[in-house]
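The form predicted alone is given below as one chain in structure tokens.
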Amino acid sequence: MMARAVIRLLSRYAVPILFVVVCTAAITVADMNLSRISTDVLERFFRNLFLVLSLVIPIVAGLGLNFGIVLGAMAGQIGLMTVQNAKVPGLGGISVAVICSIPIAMLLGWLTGLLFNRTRGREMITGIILGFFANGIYQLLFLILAGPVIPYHAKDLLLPQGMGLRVTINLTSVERGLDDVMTIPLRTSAVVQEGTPGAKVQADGSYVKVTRWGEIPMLTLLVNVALCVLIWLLFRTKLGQDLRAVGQDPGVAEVAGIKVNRCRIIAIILSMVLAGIGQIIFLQNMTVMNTFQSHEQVGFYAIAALLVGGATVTRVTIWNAIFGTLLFHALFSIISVAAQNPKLLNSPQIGEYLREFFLYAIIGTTLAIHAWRSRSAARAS
């Protein structure tokens, strides 16, 4: 019985402990500094996890992984352009692209709940499909459109003919302005030789050097917090009930007088909101917004840290969505030191490749398994 219990614990969170394993490697071989690490994840943690708190609703409403969560970050972004134009200042700025995105990510998001119900069991290629279509319009729009219809007209954003957006925008007016607002240093203390650069005489004669390797953002980690009580309290009311039956068996949720349908849009639409808020927390860290490419990859890097976390294609967990989040992170930030050492490999290229390698290898693995498990579920039943 103890060995059954170890194997099913194994093939559950094969995926988590692979990724502690290979972290924990390549810091012992490589010989890591790990405040400098620390420093990397704890940035990484903080701007990405709304994003892939996003993720969780659809996932326990039976939508599985919403990869049209590129159409909310669209939104978020459209919000963010439109404060730059604007010129909208510091957490003002963030407030008021929040509100912008809110209605757009609202209408995609009841767009794409109403294409998902009619593709019903394949919502998760349906949602990659979408993506690229959306992304042409979004391109349609912002190349063509922006400037001679679509009122911008700021120099910052336009092109030099007046007629379409740069491909990269500085975020000059909400350039960290959540991170910023409110932070704690994280330091650390040695005891140095003297004459050591930066070092300082204590009252017992000794030298101390101290040395700030980061910072924690509060309101960030205050707006996350936030989140994940709330997505606690949802799955607490009537709707969020609802949601979790649907997610478990429509059939008996139709019998049982649940609107699924209905249901269903609604886990898409709240997704897409998040989402699209989730991509301005990012890109406010970011400072720079790649407009015709920033979007792209949201919805698999999110995808796949939820899925390290233990997270599978029909059962999740907001402890799923951190945990993840964190160890993904952490992989991205070590592969990326790890290849310039040259005790390894000594070439940032190939940790480029291996960052890509590992985030593909992630989601199909998953879905393999997942695929798997349930012909086999099939086959006892």
Second form
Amino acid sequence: MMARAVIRLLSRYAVPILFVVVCTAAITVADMNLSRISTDVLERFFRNLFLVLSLVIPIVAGLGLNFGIVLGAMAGQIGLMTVQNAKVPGLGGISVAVICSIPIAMLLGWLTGLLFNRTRGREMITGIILGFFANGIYQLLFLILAGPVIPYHAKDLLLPQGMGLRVTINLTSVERGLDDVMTIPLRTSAVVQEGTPGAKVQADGSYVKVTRWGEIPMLTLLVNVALCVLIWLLFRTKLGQDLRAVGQDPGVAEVAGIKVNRCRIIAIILSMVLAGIGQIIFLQNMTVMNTFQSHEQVGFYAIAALLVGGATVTRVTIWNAIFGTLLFHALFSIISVAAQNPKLLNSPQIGEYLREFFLYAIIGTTLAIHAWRSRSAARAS
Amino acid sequence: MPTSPVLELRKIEKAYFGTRVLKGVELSLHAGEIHALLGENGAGKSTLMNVLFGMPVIRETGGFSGEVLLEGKPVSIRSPKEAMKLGIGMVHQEFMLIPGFEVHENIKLNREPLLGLPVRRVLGRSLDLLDIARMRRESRESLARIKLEVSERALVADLPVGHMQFVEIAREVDKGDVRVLVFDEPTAVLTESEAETLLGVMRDLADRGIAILFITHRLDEVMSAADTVTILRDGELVSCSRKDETSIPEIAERMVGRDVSTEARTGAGHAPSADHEPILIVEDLRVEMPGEEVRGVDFTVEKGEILGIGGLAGQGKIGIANGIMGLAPATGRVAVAGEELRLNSPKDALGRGLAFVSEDRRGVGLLLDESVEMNIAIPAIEIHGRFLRAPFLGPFAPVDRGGVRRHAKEAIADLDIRTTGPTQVVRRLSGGNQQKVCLARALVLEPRLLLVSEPTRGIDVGAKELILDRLRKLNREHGLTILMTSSELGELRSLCHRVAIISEGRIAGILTPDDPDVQYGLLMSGGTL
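Right, the form predicted alone is done, so what does the form predicted together with the partner chain look like?
In what comes next, the whole complex appears, and the chain from above leads the way.
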């Protein structure tokens, strides 16, 4: 009985457990600089968490992993371009970017929802292809129409000939506009022996070494906490209950008088809007936007992170998102450090390769496990 | 009943595409009574319920005529939601429950009590918080009312099947002013003791003044629980009587009783021709076919006979042929002419000389976008390598188009397939003609045993007669053995030498066409002779 429960727990959380093992092993073997890794992980965590959280609602509503958040990310980027064009600085700039992105994300979400309602049961593949298709339209808009038609004029935004956007845009007006409002550094200090590198002598003659573990951007933290609370609250409202019912069994929900298609569209719209805000938070931290690439893989990275946290195609909690983001980016960070370590791989390229490998391996494995489980569940009933 | 009826249905008539399925049905329900509604499949019970609940399908096909009166006042019910508002509830045969929800969430599904927050004015009702405490409290009360001892916090997926039915009932009871409650074959999935409890709960509800309409096939349950019994047959009201004034044999006879005219039956010889040599022996066949599960049947088909398989929908009769042919997962033993058949292998079944005309002719039987001639020829090409030039070329052997065409023309003439020619696409044919193509494509295999499922379902009368006649001729003139599954008892009795009646996945009994109606009725309703 006990053993079976343990096995069930292990198989349910197979992916996260594997991750913890791999990370710990890499750190121990390579004898890594923990403070550097911790700093990197914290930075990545706050950069990505919002995007990962944007995936939660559609899963609960039965739409699976929303690969369509690429479209939401585009909306976020359009907001950022607009702010960069008008040079609205700092926190104000970020607010304006968010306000600009929301109606665009809502429109895209509505259209995506309509499409998903016509391709029920195949939302994930539809979402992936939709992302590729939308990318084409995005390129058309910002390679050709930006400048002549879309009234952008800033020199650091447009290509020299005045048509089309630069391939990389430095987000000078909003860079770290959210993160840097208030940060709290994480530090520990320890009394050490004389001669330890980095140690400083104190007034009383002892030597103290201060280790930095990274910084917590308080406002970003607050925004993420607020989102978590809002999602939690949403699922305690009438709308949230309807979304859950639709996700569990659309047939029964329909019979009970719940408007299934409407619920599904609302779930996608919410996800898109959140993804747009998430992309703005992501890019204000990066400070540089790859105009035609930043959004491309947003879906894959966020989904992989969520899956690492133990979410599945049909089940998710906020904690899956939080732990998943932490673990996934810990691994990324560790891989890039380990790859440069002479004891291990001694090649940054291999690190790059391994990241990609893990990204797709996680998504592939989780989807396979899901298919296998739902088939054995269908056979059991 | 001294009281006036709560619900009255008067002169309900309904036609689907010109076929009259309800012909002036009348029904009145009184507070506090359990009213059993009986009838074979296709008798019009479901249509009547669709009318009562205002299902969209009724409106989409032109509405109905007649009157629905609730407490003496005419009402027009245009959707299930309106029916619910008027206090008419239904306990479904298949569970309308969300497995991942707790019991109280299911009971209150889409009727959740809400906490009105001041933000309601801005955000609308959909963002009101659920009043979870109240959901639990009221659910607990409803569960107590039907005496179900289950925590309202339990996950529905973890409940035993029997309890799920009760949760459904609790949900209907929870709707408060429910006045009429329809139970659609509620005991179908229950164990005997659960069924007893359920009947007890129904009696309790009735005693509290709710009128109960009880749709079932089990006559013993009718006798133990119902006050009044209404019988429908072919869309007509056959009888409505107090339980004490009727009896099981009488009900059984009325359910089935149709004039099985002699003219058709004379066509079939009564004794199996030839020498009682078994061609198909089936032992403990179990088939996992959703909705048509077979739970262990044994029977033998003798060479030269037509064995019929009858019974109500969902009892498993369809599963038998599909199981033998390897189209649905099956276990057990099947022997064809003395040799063991490999189950779950359509190829082996076909190779041993079995051919199947499926009940799902558009799904399994036909390649809809292929021509008539290819549809007829493909099984023979695949199985026997017929119609091939240079068969030694294996998969690359070219098809003998001329031969295919000649054969198709013969079949078209022989079966009177109404088509513009052998090259017409099958999708364009009418249902009856498609069925004839199915038959032709089974016959081209020159089978030892022909399995036919629902050969006349959804086709017009003319085609029906022709197909039955053709089957009869094949049997009589060519000695073809046929295993025929059909929902139409009359059809089986006119064509077959013996008829096996399936009930709850097992053979309830094997009858001859001349056995009295009452025996057929009893076997079909889960009784014994």
